[in-house]
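Shown next as structure tokens: one chain only, the form predicted on its own.
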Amino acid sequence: MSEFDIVDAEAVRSGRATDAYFDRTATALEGAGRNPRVVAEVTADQFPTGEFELLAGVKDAVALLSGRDVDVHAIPEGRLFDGGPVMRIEGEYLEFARLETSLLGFLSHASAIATAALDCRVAAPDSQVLSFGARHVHPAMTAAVERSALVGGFDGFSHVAAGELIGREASGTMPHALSICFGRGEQEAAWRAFDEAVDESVPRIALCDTYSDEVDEVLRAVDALGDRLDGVRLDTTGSRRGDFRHIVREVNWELGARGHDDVAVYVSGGLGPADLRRLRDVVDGFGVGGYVSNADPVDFALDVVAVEDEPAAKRGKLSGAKAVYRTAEGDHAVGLADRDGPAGAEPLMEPVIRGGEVVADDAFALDAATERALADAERVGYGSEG
């Protein structure tokens, strides 16, 4: 029995991490000697709605389906979608029936987080933005949260173990607890202890709002660390925040008046895209937490749309294998896969698995996914209202 409430990778890979009715469906089909060849599609909306979302989680989805006797097409990770399938699976139904629960979970959560991250990225395109939301999710999800935030354009994240898994170093300097451990009035001792003990590669960014006025603590941090101070972070509790923009402008003013324009100012604490837009011209960077990590999962479903090469679907779903396109105007289009797409449109789905073998590693390489996300956001005018 696991020490923590974490379903292990073997259970996911084997199909034990499934809903009971898939087990019972497989038992019924096996008992009846039926295992038809089907086409199944992962879809959120049947038709475009005008609201784009960012696809993520493809890496884990492909890892789950690899080794199964299936062919899989998918939109590459980091592309925006609006209706129609993001993934198409072809093969005998029992090859993947028990995998549906985990497959949808991989895609639903990651795509929601990546979409929320992109909301923030386009809100502050020239600022440093870090993911600070790992504390809001189950530890088993932290690597997915941080990786998805990177897909959406974030510059970094805070979770150490997630960084080890992803292959990126975690960011962050100090919490309020450091100053509190030294006691009221001893903030300088806390900042100096950090400076003396922490590796030189870590920037000296002092948290400056634990006990007193933000301006007061910022100037004390400058006096305490001098030229070694790279920046300050304000994480003022919402109930004490007042006009946060005004506070930040005061801090910048007082730093400038004393010749410390080179000290960067970062802010965090309950921030979303609207806050980033309002503050982006007066701060150097943001730490964003719950807006990204707590994003509502995309409501993906996996539906059978063809059986033995014949169109088939339940009520309310569109039958037949489908393709999706980015039109020359930057719109999203959906059509039947065996028909021509819109003139001049780019087909979005690519083969990622053939006969169980992965054939397109670049469809979910992290850096490439981030580049695709930012390029696609510009192409479709994502977040242009801000």
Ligand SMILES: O=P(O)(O)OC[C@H]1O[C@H](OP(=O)(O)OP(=O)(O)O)[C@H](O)[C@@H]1O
The other form holds:
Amino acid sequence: MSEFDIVDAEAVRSGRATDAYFDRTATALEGAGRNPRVVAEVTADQFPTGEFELLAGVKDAVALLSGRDVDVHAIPEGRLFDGGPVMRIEGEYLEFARLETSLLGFLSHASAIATAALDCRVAAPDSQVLSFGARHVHPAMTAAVERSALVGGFDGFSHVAAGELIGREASGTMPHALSICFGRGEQEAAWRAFDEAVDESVPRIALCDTYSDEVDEVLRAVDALGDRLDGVRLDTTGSRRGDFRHIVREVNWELGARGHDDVAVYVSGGLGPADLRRLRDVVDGFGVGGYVSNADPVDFALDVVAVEDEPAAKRGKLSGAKAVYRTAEGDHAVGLADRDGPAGAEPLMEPVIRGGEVVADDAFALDAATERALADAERVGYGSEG
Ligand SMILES: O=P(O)(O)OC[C@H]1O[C@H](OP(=O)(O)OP(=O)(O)O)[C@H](O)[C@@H]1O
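Any chance you could show the form predicted in complex with the named molecule after that form predicted on its own?
Full complex below, order starting with the chain above.
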């Protein structure tokens, strides 16, 4: 028994992390001596809608399917998708039937989070943007949240254990609790304690809104830490915010008037893309939490589309193994995999597993995924309406 309500990795890998009806389907098929060779596809929309989303979670989906006797094609992690399959699995149905639940979970949540992160990235292309949303999700999801935020172009994240798993260091300085532990009017003691104790590699960024006016706390932080102060963070709570842009401009003005233009200004607390657009020219960086971590999962489904090489599908779904393309005009198109695609179009799916062996590590390497996401966003003008 697990101490926490966390389904363990072995249950996911083995297929026990499944909806019960897949267990019963396996029992029924085995009882009937039936296990057809099928093609199954993971799809959100059957036809392109004109609304791009960012694919993530491919790394974990491939890890789940590896070692099974299947061939898998997928759109690489970090590419935009729009209708048609993002992944195609070919093999005997019982080889992967019980993996569907976890497979869709990996792709659905990660893609939603990566898409929301990309919304923020394009809203403030030149600012530092950090993921602060781990606190809003179940601890079992935190590494997926932070990794997907990076796929969507974030510069960093706050969750320590997620960082250990991803192989990147978490960033962060201080919560309001630090100042409160020293007491009202003792913010200087809190900032100095941080400066004296915390490793030199961590930037000195003072949280400046705990008890009093932002300008007042910022100037006190400057006096307390002098040239050792790298930046300030304003996390002014919504009920006290008023005109946040004006507050930030006032802070910048007063820092400049005292020769401290080099003190960076970061803001956080309930921010989304519209806020980032409104503030991006007056701040150096943002902490974004709920907008990204709480994104609604993409509604992916896995459907059998061919049985023993014959097209087959439930009604409302398109039968036959498919390919997806980016056309010369930048649109996406869906066609049957055994036919020619549109002239000049680029096929988006590539082999990732052959006979259980992973064949395309680059399809889900983190840096490559982020590069693809930013290049795709540029190419299609993602989020450029703002
Ligand atoms: O609002 P979100 O975009 O989801 O961002 C997540 C949190 O990050 C900030 O925490 P901070 O450390 O400043 O808060 P605390 O010290 O009050 O816990 C902010 O106050 C949010 O509560």
